[in-house]
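The chain that follows stands alone, in the form predicted on its own, written as structure tokens.
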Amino acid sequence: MSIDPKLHFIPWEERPAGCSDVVWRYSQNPIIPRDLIPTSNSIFNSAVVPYNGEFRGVFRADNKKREMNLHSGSSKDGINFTLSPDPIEWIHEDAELAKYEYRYDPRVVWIEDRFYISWCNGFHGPTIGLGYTYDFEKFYFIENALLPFNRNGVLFPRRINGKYVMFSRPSDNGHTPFGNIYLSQSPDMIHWGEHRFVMGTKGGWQSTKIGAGPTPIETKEGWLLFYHGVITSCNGFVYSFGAALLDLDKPWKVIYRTAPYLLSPQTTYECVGDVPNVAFPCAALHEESSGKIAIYYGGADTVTALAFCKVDEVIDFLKKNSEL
């Protein structure tokens, strides 16, 4: 079987003429409506990667019962997708771990062999359920890594020190009004421990609650990581994204961290849908010979939006805006 796991191109649009933003939008957002399946109300906080010249993602599309799991789908340029109309059927050793509550924030990573995917996954509760697929047809179910209450696990995309690292965010059963960021260490993706703290909320848009969003891309000044920010007005959360750069070998080591958000709902598909004032990242693609970046978020937890920035520019916003 032939995986190329390598990018070949991105999805891109250059600044808008007068635009000074470090993350511009794609001017034809949103690239995935709700309806993109007959049974879906809403499909968002997604993830894509490249796959054999093209690309291939796990879907968060929440039915017409409002049930929430995921899909697999495809696209030929990264913009326009195709999605399975049925769920993934996840292969279990264990029975007892079929069993689930809602599927729901899927993250994509490749690792060595293999594309892992982690998402929150309801097993008497939020946690952090992990995956794997060769070729997006079949896939396997891990482990719940893991107790509930936790969220946003995201994997780093190669083992540091030995050791495979994730990110999530302990939380609760319920609309958490609280997180931070923390870190664990596994030595076969099943024991999880070694765990670290690695950054809590701050004033203004994240003063709420704060949590990992796409895998984290290395540079060579350290672990480039988007993450969202929520910040709770008079009407609710507001789901903002910035960024931070972490230490290369100790990834829990944050060494600049973004004051003011990077993109915040604005728009129309971002401040209106199912839940209002949301963008939220969940996948990044970096095209390292040009150093651009494509960003893939939910808005609104209704549609799929992409979102666009510069490696180097958005390091250099980060040392000159950073308050740690």
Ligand code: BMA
Given for the second form:
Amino acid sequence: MSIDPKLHFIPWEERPAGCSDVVWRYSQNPIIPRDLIPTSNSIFNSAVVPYNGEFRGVFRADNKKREMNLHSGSSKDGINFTLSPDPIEWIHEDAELAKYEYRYDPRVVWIEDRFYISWCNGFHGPTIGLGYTYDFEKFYFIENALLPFNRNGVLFPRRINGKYVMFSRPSDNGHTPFGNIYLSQSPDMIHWGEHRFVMGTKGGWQSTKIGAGPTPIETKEGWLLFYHGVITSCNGFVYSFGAALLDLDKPWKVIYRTAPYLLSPQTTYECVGDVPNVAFPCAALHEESSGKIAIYYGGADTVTALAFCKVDEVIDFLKKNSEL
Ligand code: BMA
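Cool, the form predicted on its own is there; where's the form predicted in complex with beta-D-mannopyranose?
Up next: the whole complex, starting with the chain shown before.
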């Protein structure tokens, strides 16, 4: 079967009556419980894409040994998922490179002729692993894109000025207490350079560290990026998310950026779990004809949840609430 990566429909629920938030939650959250497969301790921070009129994805599933790994999954409606019980086995000629240390926080994007996957890959510390698949059955490992320590590698959905572009967030080897968003460019998905600074921490919810979330969405006014931001409270890190609009040709130039967050951990499944107070987006589906967006995010490092918004309302909010 040839691949059709177009979105045929979007999982969707209207904004609840009386709600004025720009981003609202799905009423049946969480969509993926922590124990969807028998071996899983938690399933969260995962990526979903359209595929042949259905949905496929790469899911972070930590097992009951608390090893972090990636599983392939599928859904007819983008809400009810089936996950492969075994982790993805990466095909690579160099066994040393494909060796498992840990794998987490995947993003998936269609570029040109295949789905690319980026994730945080254990390689003498965390760095950005890159791979691809055509069918979500066979997965090919490309390379570690950058040196350790780095996380939150997120590819753009097309080349810009002839080059592949990827966000990342240089870090340390632990629960990094700092972090800004950079981007790097590549002619071939292997050699990455021409690094640019995109944006750094700001006050409040985004004061400790920030990192790119889902694949950026191309709009007439710029690239719409949802990103997570962290504040350090008396009780530890709190992960919320906001949005930024970036220049189409020079995506390291920030046009607008939300001063208030769009969604912060407030429901039980965001506030209670293995890591309390985390809302961590890794995927966003965008229906161009209607402007609808469905955001997949991890709740409390335990479950996967869904939220909705509309592209014009997010951009309007950005214009009215931006602080650079
Ligand atoms: C980050 C990553 C995410 C996680 C978050 C909160 O450093 O490890 O996977 O959701 O911390 O624990």
